[in-house]
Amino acid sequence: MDDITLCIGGEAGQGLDTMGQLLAKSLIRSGYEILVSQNYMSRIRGGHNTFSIRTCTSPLLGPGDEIHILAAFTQESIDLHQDQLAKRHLILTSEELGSKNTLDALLPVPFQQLTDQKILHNVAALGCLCGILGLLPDIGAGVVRSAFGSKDQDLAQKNLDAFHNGLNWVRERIEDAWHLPSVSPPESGSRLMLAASQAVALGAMSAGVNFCSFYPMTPATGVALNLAAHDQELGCVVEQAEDELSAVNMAVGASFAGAVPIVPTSGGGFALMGEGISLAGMTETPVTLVLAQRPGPATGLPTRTEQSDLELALYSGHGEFPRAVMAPGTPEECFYLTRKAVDLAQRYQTPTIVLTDQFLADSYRAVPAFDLHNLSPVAQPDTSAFPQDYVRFASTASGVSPRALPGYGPALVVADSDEHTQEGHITESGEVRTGMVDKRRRKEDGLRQETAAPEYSGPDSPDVLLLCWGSSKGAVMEAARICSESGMRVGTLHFSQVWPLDPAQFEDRLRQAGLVVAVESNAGAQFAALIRRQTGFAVQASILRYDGRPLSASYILPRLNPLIKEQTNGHEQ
């Protein structure tokens, strides 16, 4: 059977994440594609969580909603997910829970016979799942050994025993009906298992980021933790500040002194950083921020997903100053666009923002290893000794002034958060004010010329064009593919950079389509509104999700089909 979705459900603290990651890694090392979506509650322990893996032999675009194999560690997992079970399914659970249920396709596992330690039940269940799917035992055992071998040999052996006991137990009871199709394992190191937080951190590392200040906030914290894991090797300072205001101002100060900074946060933290972002805009100090979106307002649903902070990113900070906003749709795009965001911040001396979200941040995929030899260079701070008559904010045709660093030579580097002269001194002159606003805004022309064009897929002049941005990419492309297989003429237009926009790159696509439908994870169709403000083009319909769950093809299609039918009937008339 190809294209299986496994859901591991239970309480926080039962080792679901460890089990899920080890299984996902085993699948990748075996040669399969994966797409992980995580669902967890905002509490330290308890509450129902899931780690879902959709796996297939061909590339996957979006998450699956139908569950084929449910590994349930609590009765709540069975109760909550039995309506999502596919027609053909299997429920793996403990003997204790199995005795309380009369559902079909139930596989009660005697975990206490497989391991005498309850803490290892998840690893025994991992062995069961590897056996059910027909994965090579050596691959699963190798993943377990890699995870625990460096910590304690006795602990590693107990985990391996639990894994093999689970594997052998299930082999005696399950035929090969659930085995995945055979594939060849890839070459070692040819693919990475990455989620967005890891990919953003890798993109930052590759761009030469050497300073990260942050205040912990789900789902952004993973970026800082991944940088901190390698800070010694990279010479990167990772500082947990006392609050978000300190975090962004630390980054502005470090950048003024010559560091290359990044600041990861989420909606509430980003809102607090508004004044610091504005300070970076006025002082023309390069800063890259990562805004990992989650549903608001206020604390909202802190561990769920949404795309509702687009307008926050576009308009954060008082006053007018240029910025660039990236919205990657995959871990690969997270890597390359974070690198680009750092480069643009340095070259245009202005804030740049990378927009991710909880779904993308926690969604592991199999990613081909990055070709680090063909990356374009990233601008770094200029440590040249500028002359003594240097002026920090010299007016130029591009709006970008030569940027000296304090302490490198005789040049005096003056900056101020007040409006200032070209020398950096405070002024209230209306003429100077107008000139400095115009100088800063001239950078927008350069940023616009470097805007990443949206990615179009589909026939020319489609009957229906699905407009999307950021993490909705995969679900929208999968929905369009299913429609196209049914003979419909559906195209997709995905924006991985949402500011600045260059209408010349996409306006014809919009006007040539029969019907344009915006697909977004927010209630206000924020990107469709932005398109209208920039082009005057009014998107005719929208499919919006804002219940904190990720978009999927199965969510989009029932809402899209009536629109397509209406559009098709209109053509026939």
Contents of the next structure:
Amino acid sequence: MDDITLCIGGEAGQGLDTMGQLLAKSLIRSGYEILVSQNYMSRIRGGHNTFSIRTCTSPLLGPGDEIHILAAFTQESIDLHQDQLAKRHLILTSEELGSKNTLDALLPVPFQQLTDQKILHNVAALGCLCGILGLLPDIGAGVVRSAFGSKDQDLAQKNLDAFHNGLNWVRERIEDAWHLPSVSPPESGSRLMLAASQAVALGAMSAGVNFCSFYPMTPATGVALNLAAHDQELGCVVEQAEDELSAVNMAVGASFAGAVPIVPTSGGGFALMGEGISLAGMTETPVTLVLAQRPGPATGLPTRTEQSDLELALYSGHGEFPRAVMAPGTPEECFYLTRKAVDLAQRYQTPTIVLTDQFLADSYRAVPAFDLHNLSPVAQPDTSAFPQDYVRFASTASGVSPRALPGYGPALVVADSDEHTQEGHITESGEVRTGMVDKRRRKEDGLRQETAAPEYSGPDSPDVLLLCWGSSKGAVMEAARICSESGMRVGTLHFSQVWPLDPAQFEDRLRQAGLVVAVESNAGAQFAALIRRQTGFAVQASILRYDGRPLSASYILPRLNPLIKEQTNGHEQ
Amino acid sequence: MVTSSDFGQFETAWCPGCGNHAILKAVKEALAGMDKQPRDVCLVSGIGQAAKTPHYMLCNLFNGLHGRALPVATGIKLANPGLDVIAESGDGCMYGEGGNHFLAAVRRNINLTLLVHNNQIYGLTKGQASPTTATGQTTKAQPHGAYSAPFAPLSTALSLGAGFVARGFSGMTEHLVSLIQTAVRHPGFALVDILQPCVSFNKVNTHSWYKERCTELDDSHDAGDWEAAMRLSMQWGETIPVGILYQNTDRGPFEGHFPQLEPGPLADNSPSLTTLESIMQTYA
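Switch from the form predicted alone to the form predicted together with the partner chain and give that structure.
Let us now look at the entire complex, which starts with that chain.
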């Protein structure tokens, strides 16, 4: 069977995340595609969490909603997911829970027999799932060994035993009906398992980022943790600041002195950073921020997903200054667009922002290993010695001034948050002010010329064009594919950069479509509004989700079909 | 040989008689006296009249946001530990708006010098109570007197384990020069709280008010005695002790904990492709 969605459900603290990650990695090392959606509550233990893996042989697009295999570690996870089970399904659970339930497709596992330690139940269950899916035992065992082997040989052996016991137990009881189509395992190391937090961190590392200041906030913290895990080899300073105000100001200071900084945060933290972002704009200091969106306002739904901070990213900070805002749709785009954001920040000496969200931050996928030798170069701070008569904010045609670093030569570097002269000193002159505003605005023209074009797929002049940005890419493309398979003419236009926009790149697509539908994870159709402000084009309809859950094809389709019907009927008349 | 004039001469926007003039002079003399090159010094300030000080000096400078001088200074020091970083601003900026950063900077023990122009009033916004204004002192914004207890920077810093805590007075410039020099040499976070008159808005803590009270600590005070320092830090009345209350170098500076800073400034660091490749493979 191809295209299976597995859902691992249980309480926080039961090791579901570890188990899910090991299974996902086993699938990737076996050669399958995966897409993980994580669902967790804002608590440390208990509650109900899920780790869902959709897997198949061809590239996956969006999260799956029907569950084929449910690995349920609590009664709640059986009860809550019964309605989502596919027609043909399997519920793997423990003996105790099995005895309480009368469902047909129940597979009660005697975990106590498989391992004498409760903390290894998850690894025994991993063995069961690898057996059910028909993965090569060596691959699963290799993943377990690499996860536990480095810590303690005895511990690694116990985990391996639990894994093999689970695998063998299930093989004797389940025939191969659930096996995935066989594929040949890829070359070792050729595929990575990455979620946005990791891909952003890797992109940052590859771009020469060597400073990260942050204040912990879900779902952004992963970026800092991934950098901290390698800080000494990378030569990167990672500092947990006392608050978000400090985090962004520290990054501005570090950048002023020649570091290449990144500042990960989420909506509430980003809101606090507004003034510091404005400071980076005024002092023309490169800084890259990662805004991992989650539902607001205020604390909102802290562990769930939304795309409602687009306007915060666009308008954060007071006054007017140039910026670039990226909105990657996949972990792979996270890598390249974080690199690009760092590069643009350095070259235009201004803040840049990478917008992710909880769904993307926690959504592992299989990504081909990056060819680090053939990446386009990223600008780094100029460490040459500038002369004594150097002025920091020299007026240039591009608006970008030569940037010296303090301590690298006779040049003295002067920066000010007040409006300043070309020398960097405070001024209240109206004429100088106008000149400086114009200088900073000129940088926006350069930035616009480097805007990543939106990605279009579908027929020319489609009946319906689905407009999307950021992480909803996969769900939207899958919905379009399903529509196209039933003969409808549907196209998708995905924006991976949302500011600045260059209407010449996409305006024709909008005007040539019969109906343009914005698909966004927010209540205000924020991107559609931005398109209208930039082009005057009014998107005619929208499909919006703001219940904190990620967009999926099965959410989009029932809302899209009536719109398509209306549209195609209109055609026939 | 560096002289005070190497740090420049500028026309200032300060009121005649303001304590800032003497502090600026002391900073320049302190740095020149230590033979510091302007290119190796970076002054960082926030917002307020005191925060303009860097603009009246020739050296690297970053004049940032209200209350945020310390995070910016911390970032600069971490990016390039070779720079002598001095954060300089007023009592409102450092102890009010920047209070949390003050606590964190002391706790980190980052190797920088903090000079606070403490005039116990908000001057730039024309005379409201500051965090160090005495309880009961009336201003236009506190016509019935300030209700809050004044912030005690020295005892707060001591309670957080600060390694260098000193008080200066703008009217004792020579003494102030030596305090600043010892602070700059101190390998860790060094606080010099500098009392100064605000001639326009603080009619209580005037130059003569401080002059009558500020008394230089003599040799009988052991700067290694934390409890004695704590007692002196609380002393505020007819006599106000001025000098180095406490100095201890037991804690290494914060930036010393990062082996990745040993090769030099971050701008000179970039990981090799082999390193990146091996890190990438941890995700395979």
